[in-house]
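Form predicted on its own, single chain, as structure tokens, below.
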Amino acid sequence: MKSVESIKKMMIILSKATLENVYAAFVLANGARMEGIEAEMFFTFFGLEAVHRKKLDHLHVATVGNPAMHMPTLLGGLPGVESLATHMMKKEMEKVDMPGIPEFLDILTASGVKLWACKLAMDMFHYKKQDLYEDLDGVLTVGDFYKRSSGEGVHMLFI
């Protein structure tokens, strides 16, 4: 019987800052730490909004092109539908005591999750490090992130 290698580190890449994607990534990173697994997150392209100081409190649920919404695309694009869906999702999250994005970022950093911004995306969107969450561990190139991902027991997840 082949032995199963344990997971030692989760490397989570977040490329979209919709409310549902950000919380999925945060819950997975937090869950890894709770299980004693190292975790690092790499925020690239629109995922950077999850750590952008002026944007992280204003993330929305994706209503257009999201089959899990169980509504026609046309309906999801109507004015106010995205705001309503976001409001409803936040209410449900409050009921299960889910922390807000800033508080969740604090929880992640306190638990040892490393948070990295993508240099290419930073350059593309003309962001500066001071635009981002203050406890961000730094800005990395994709190559630097891959170097941090080397070794046995490392798993990479793209969200």
Contents of the next structure:
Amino acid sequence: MKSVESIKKMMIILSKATLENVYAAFVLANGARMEGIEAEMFFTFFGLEAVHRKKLDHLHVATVGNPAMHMPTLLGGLPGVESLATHMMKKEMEKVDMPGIPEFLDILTASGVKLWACKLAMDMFHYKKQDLYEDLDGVLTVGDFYKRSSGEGVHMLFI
Amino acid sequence: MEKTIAGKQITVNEEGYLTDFNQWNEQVAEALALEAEVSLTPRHWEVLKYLQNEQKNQVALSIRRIGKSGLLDIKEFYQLFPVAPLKTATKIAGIPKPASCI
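Next up, can you give the form predicted in complex with the partner chain of this protein, since the form predicted on its own came first?
Okay, now the whole complex, with that chain kicking things off.
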């Protein structure tokens, strides 16, 4: 049934922690598993916040430097605007049955998505393994991650 | 598209989903499961019946909803139907493929 050209595994690198980017990465990883495709995620730089216990439930949408918000840059930078935009976006997410970040992480691990934290970024931010989401599969170097990406039909995405 | 399965003539769409649930029976399910390389246990049947019920009640099926079903969790769903569980299970259950992205 599967042709040789079909996608076997998605390797998704998340380097940002704005809500819209985290959701994009999570939906892509979960969507892969729903299609019978393997998926692994590598959290690096600010992407680590999506798996940081104390931060993962407090991610925001970006209101500055995001032209698609159709909001003047100055307004986007005012106190409270980012929180308001985040609140509105979360409400819309709930309407389309989009889980919150903590629940989404549980769905990903239950679905067999492997979650890896970047060692270099961990060192840079002085994070320890116990600071991170409990079902994280481990901490990898970029070389380890490339090794896991070998083989035919493996695709890599950088978000 | 017509297809003969388990000695029965059924109509399926281009992805192999039954277009008329009245043509579904347990033998058809067994045969569809065989095609999907799933061997049905009593636990599988419980899940298939649950999915058919949800469909009857016009509930939009998603992985998230499976996790909240109270019948099984997402991990078990993937154990029962390892490859594309929602797509595979709905196909065997004779109901349409869910349009969900989550």
